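Below sits a lone chain in structure tokens, taken as the form predicted alone.
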Amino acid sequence: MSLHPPATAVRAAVERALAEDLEPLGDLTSALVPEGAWARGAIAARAPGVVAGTRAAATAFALVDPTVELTWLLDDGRAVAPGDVVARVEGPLASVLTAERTALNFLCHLSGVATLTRRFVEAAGAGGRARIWDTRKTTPGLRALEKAAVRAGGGANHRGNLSEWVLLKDNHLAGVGIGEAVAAARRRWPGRTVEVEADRLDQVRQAVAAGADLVLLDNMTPDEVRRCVEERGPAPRPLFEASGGIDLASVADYAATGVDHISVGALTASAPALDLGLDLEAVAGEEGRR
């Protein structure tokens, strides 16, 4: 899978950001530019980290003006290190400066989301083969972008939103047994996943004789989720899934079970932003260009 989000959905978030930044009178502050004003600099990182965003980045500069040129050398999924040039742009002063904060916006907040993915893939590597998912807890409008940002990061992606698979958690169940509940879904959207939520034992072995194709073992601690996964035994199906709590310093404890996802909500809910900036040298005139 593409480590890029798709353009329809790239355009539709910065067309959103670059109007809510700008209208309705436009960038009043970079109208003083002097015109024939011209700018090159580098998009830099300050801070160790993973790349993420630069479709989103690039698509900011060229909504606002297509004259600014952005050089990348390097594309999502490349680690940096501070002092590391991840991009070139020339163009423009005053079209630089505009689309500047909308392009960082989304490179940093991306770049963030990978990077603390990329801590997780690193820190459940040396517990065991767990991959790891993210969840549905994404900034709104965002979600396609997140996501791409976490496969940049070396993760995995769980159901994009709620028409992709079945996700029978204890509120659905809520006065129907799970094997009910299977078949229901079954009978209704054949061919489609069906995952139940289970926070018991019992819980688990109904899903497995019910046939759900995986079974999210919640708020377990390590040694309740490898009793599970010892109970399923080494049939494939159903995968299992450890979700609830699981942080850094605890995430290869849960790999160590075999299980074979953990999902963390961490991953798009509160990832801090990667620091990278945009330092400009200006030139005046014409003769500033290449």
Given for the second form:
There are 6 protein chains.
Amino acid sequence: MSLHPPATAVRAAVERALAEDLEPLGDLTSALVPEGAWARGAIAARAPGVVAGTRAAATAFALVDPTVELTWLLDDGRAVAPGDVVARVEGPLASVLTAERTALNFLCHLSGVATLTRRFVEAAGAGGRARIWDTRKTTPGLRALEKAAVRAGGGANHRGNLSEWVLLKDNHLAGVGIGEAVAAARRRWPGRTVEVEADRLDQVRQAVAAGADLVLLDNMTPDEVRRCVEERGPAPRPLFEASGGIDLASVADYAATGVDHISVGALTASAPALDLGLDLEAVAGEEGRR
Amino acid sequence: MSLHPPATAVRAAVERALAEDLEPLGDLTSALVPEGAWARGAIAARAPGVVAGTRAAATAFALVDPTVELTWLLDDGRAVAPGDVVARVEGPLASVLTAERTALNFLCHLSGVATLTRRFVEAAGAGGRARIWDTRKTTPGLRALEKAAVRAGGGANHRGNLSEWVLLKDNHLAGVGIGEAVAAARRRWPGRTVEVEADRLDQVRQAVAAGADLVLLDNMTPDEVRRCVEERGPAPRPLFEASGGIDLASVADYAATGVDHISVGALTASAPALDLGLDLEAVAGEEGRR
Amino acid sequence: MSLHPPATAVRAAVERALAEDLEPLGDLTSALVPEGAWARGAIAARAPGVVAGTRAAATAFALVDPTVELTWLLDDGRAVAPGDVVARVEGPLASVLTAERTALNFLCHLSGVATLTRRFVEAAGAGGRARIWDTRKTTPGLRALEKAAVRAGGGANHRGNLSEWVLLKDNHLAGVGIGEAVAAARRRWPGRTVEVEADRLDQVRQAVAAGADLVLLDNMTPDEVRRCVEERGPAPRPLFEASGGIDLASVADYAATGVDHISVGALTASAPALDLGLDLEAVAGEEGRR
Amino acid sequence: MSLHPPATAVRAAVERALAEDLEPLGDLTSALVPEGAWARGAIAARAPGVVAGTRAAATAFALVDPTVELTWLLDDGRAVAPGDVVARVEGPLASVLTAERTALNFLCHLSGVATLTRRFVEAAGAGGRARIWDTRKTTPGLRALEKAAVRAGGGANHRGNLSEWVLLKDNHLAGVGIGEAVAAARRRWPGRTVEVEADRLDQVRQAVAAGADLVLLDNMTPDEVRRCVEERGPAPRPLFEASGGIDLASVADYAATGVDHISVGALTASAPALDLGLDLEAVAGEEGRR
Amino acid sequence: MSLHPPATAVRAAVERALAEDLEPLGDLTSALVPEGAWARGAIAARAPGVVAGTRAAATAFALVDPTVELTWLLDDGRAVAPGDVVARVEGPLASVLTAERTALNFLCHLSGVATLTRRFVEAAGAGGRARIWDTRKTTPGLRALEKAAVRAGGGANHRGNLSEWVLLKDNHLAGVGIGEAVAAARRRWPGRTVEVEADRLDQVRQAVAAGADLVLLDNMTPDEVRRCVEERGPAPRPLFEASGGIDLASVADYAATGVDHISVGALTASAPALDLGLDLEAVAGEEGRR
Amino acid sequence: MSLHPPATAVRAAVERALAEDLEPLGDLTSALVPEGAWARGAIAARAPGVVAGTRAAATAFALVDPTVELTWLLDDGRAVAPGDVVARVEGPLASVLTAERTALNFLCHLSGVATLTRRFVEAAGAGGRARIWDTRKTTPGLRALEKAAVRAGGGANHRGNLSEWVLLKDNHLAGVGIGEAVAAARRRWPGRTVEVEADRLDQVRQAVAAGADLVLLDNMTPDEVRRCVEERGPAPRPLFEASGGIDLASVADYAATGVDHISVGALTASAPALDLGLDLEAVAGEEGRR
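Moving from the form predicted alone to the form predicted in complex with another copy of the chain:
Zooming out: every chain and molecule, the one shown earlier first.
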């Protein structure tokens, strides 16, 4: 359940995507498909990865033609190897071809996000117990879907948007001290997470003293991160987040520092699409329909 | 002009992106910024690349607060080196911080598309005169913006959507011959481009004989592409497009075949974001305002 | 039928409400509900009142998860006592919990409007035969739903919006006499209701003489209203409407004047929500499903 | 700044409200206003309260006619006494009359929310230092605007929606223990607030032991609340929230218990509109324009 | 004022129209216009008629490029002869060409509606004093704009939609008598216009006796209409409406019967576009800009 | 399939149309229909023509009430004579009456477009083999539906919008020669149709020499068109399009010239609605339901 985005967000995104691919004239080429031609096929992985976006893909076929039948064999979050079938598809050939690209655009992009997330999760796991977090560097209009894909990949969601929690960066302070700013945040937005960005150890100390829930260690080396985490001592709080330029090569080193979270903008901003395709058997005429 | 997407598409995309980043409570953190604090800064490149998405970024600031002033130094399509300033920003600190991420998400993603396109264009240029084409593998909801970014990068746009031209693939034929299918396409959709996908040389011959405008050579090696192109002889038509798994390492080889177009799904489906950031000087109090 | 708002208005309002409650990450808490957990329960009144908003509530559950089953025992317009069951609910526990608040927000707010309307209707009935009318003081975005709730409560709808009938207030006249203004209204908008606001008896006389369909008696005492109504004599027209600060304590006195309608802005602008709740029995595991 | 809702949410809500009040024919009555007639006036309070919704009201006038000039004397959050002028209005009479009701519907409803909030804040202040919190019992479609109005009234915002923080109620547990559920929440949604609803003292103890950030004391008497708060001892965490049927008469007693937050659904679900009106001087002819 | 549709309706319609003409790639051809080329021109009538839709046309240019300047010489409702200039246009050539067709589509269609209306108004004027009414046979999505165009042509608006007044046709009665149905309408929808469709004289008598506000005489000859109108005698009410197959050839005969209104579905359902065009002088280079 | 517009475009258009006909109060008159009354009837042609818009009409009934059953006897593109039944309708009387006008507005307008198209197609067929093309002179908001109706009538679609192909008119050239402009179009927009407007024979020669795909012969007499077509000689390219003021009387003469396409703005801009109506048998009470 938590691996899927809200149903209203999925439907709105798919309606937009179909409109941009079909209007004004519809699918010129499918219009040439012989009347009654039938399609039977499978959406299959062509590269190893993790599936996400099945709800959006299903919605794309349903909005083009509710008589197309999809049978999902694998849900969001499942790992796939090349050749693994994610879903079986059957229906009027013209409809299947019209919906194919829109469905795959969601599936490949979101599976790409899930796959890159899984790679970071596994690389971090080699170093320690740090969780991989996404960021707000999402593709405009797809925030809900991409954050769900991160969860499908085994990552966790940093704040959903600016409305969810307080994250005080240097610029927000504008001359105000960290302690004073955290106190102001508690007064104005009681009950919610207050995070403080720290570039240096003395800022970390101020953030801890101020009672921040989270400390964002920005652009530090693994060694610097380790020193900051040690500053916390045995206390369960605050949690520490390492961020800034961490890649698959370095994530294990950061994880090994004992930091609680490692946030990676690339999960949503730079994930290559996962290669999935629709392999079809087209049958002319009504006899294609069993 | 042609480097920018339609104004209505930009505005709709930015409204959606701001809503998903700000609702329901708005920017919790900017609410803590001292009254009257002022910001002055610059959007600058942190990596080499090509700029795209300036209209969307400008719209993000304008919709959050029309009093924020942006001065654009570089337009879509311009190459940047690390440190190059794309735009100067000045306005109320809280507003600038609220709009920052949405503006950058557009700018970084679309500049990433433009940058990857430029790399393919340059790599192909080493091999020949082939043009780089995008595909319909775009991020759902951003078709218009990503296709404009491809143009900014020096690429050209394959069909905008299923409604623009006919592209007959194997499945569309469903037992009908290529010649018959092209003739049907001409009857049904007179005046527009008819393209035929060919996997083998005999199909290329049929497509040429059928009078196709474009022949898509799918998943062929450079040598196979070269043989197909030679099949055309000195005639100006049809144009040939090579497609399928062509990357930066192989694009020059394909370009050297004399093929007219090389289409690359990765331009829009797998472009890493270009790193651009907003460097701010925050000034507390009204004196920040000159 | 007439007690329900248009289906398109209901769907649009519910989609907006779900989006604002669920995006971007969805229901964090329901995501923790054990897989397969099942819910069985009832929406029941916790205070006496009149039901409205059942279509919106049903739509909320359906858009979150079409497998949730609702059985409505009471339709819009039915009176309820504490403990009365309005609908039975059964479905996946996570889905039911996710939709619960949105469904109840519609049901409680609109039932609150219907309940307050019924109280005014009953209080007015003690004094005479005057009908209770709503106004345009509705909650922005919910005009159609609130006006339907007024009908469910036994009230009637004053004009739906500015586009429905002419209501000449002092400011509209801007120096033009009532007779002249009514004639202009008849010329410009023939066939529709023309109402004139009157603050004094001489204005009432002018409105009657001008052939107005309705006369709005604004901010008058019951005695003043009675005198105005007597001015009409035995003629069936115009109808008189009393308006302005009429509350549950005074509405019977106004009704006793023989006035035809009493309009009350509070029906939609100040109705407290009716307390309805969802009482659930949650069953872990698939065995919860009969 | 934090007192206002996001600009995109305001604009969308006002566009919907104008459409529902004006379409299809527009304002029949304003169409009868003499050409060139001019209006000068003021939006003034007719009852004591707290102002909210000024951005929405301003947007309503601007979208009807950008030449109408508004001068705001009082911003969201300011207390008003009867007669206090909130804004001065000047412009074409027909436009002012067309926008009036939509602007006032926002202003009166949202000021009503702010006013009721302020009354709770003041009543609670007599008892202790507890903060007044809103709930998710908001009017569908107006979540962002109503939550901003609560802030304008001096209250604070409980979670913005289901996507913001975890709130484990009895039904979510479905047989799972509190400790286990909190741990699951921390794993799935690290970094964010986890709140636990408790009906009895033993549940409070479990929630404290589980390390919840917030404990919701549901439907308890002040004495019961006091006992629960004492359970926490001198520790800064968790924070306690009292909820359920708390009204203006009892809120001071709850505040006196030392509880940190008192949440009140009525703030947004049952706030009567604040009476504000537009007093106009209409001047026929262009000479009205200074 | 009353000649224009609501501003929100205009903007929404124009945004949709631009999106459908420009997405996804924008205006391919204008992209080829030389940088800095400037346009100066005029929108002029090429056939005699009545202007409508100026607000929509202006909005089309403004949304494409706010720097395009339009100077309107003639407002909605003004008669034009071939060659008459409606507006002067000046701005970047590419922008003017991009917006041209969308602006003209509104202007030509809505002026066509206004022109046909004017022709009916003038033809009816030869016969009597009957007003010309539109119907609900409008183009889907353009109700507000077409009804405004009818007003611009000198016609009046029959009910705006199903929500505005009651019109009892034979099917609605479903066995119930006219008197009973009118009484039910008065109870359910007090204060608003109640119209009854009559096919025969005895139904007219029943409608008059029932106190209907309007009687719709459906598909009658002028003689039949005259007999029905005489039935009313000297009373001011009800008003009579003739409807059904009335064209420019017969409208004067109907008007001569003394009927109050003549409704014509063709005004909005079958009005040919009025021929208006944009005559441009294009100037290459910045020197085009004065 | 190709005769229908994209499903998403249909649904969006019908939702808008229902909203504008029903909000805010719903169908006042249907609300008076006796509970349980049932309707059985048929949508039938009252004039000869060609059907289009069946998908939109079906969607209108379905969105008002999914229990209304429609059985379509004739699909888009079928010719009808007066009395021919297009669909049978059965369902709750109130729902059928509420949806009737919206469904018919689509059906009559779009069938009008298809019918006029068919008349042009037949008239042209008398002269030669030229295809009838629509233009971009469509009703704003209905581009996709009207272009589908043209196909239903046997016409073909000129470019769907400005984004589909290049059409160089005199103004676009702005001093640049035709050859240079076509070459620029090929560079910027490779692979797609490039059309050149020609007013004179020398421009036709330039367009042919430049390798245009299409030449638009604007406002020429049939003799002038014939001379231009002869200019092409036996080559298959470019195709020639005649345009400008061609009506039913002259279209055969143009077709006889050997021109390939004749485009007619009137197909979508000036098609009178086709008269189709819903003939109902209303049955009071549940016994109406078989």
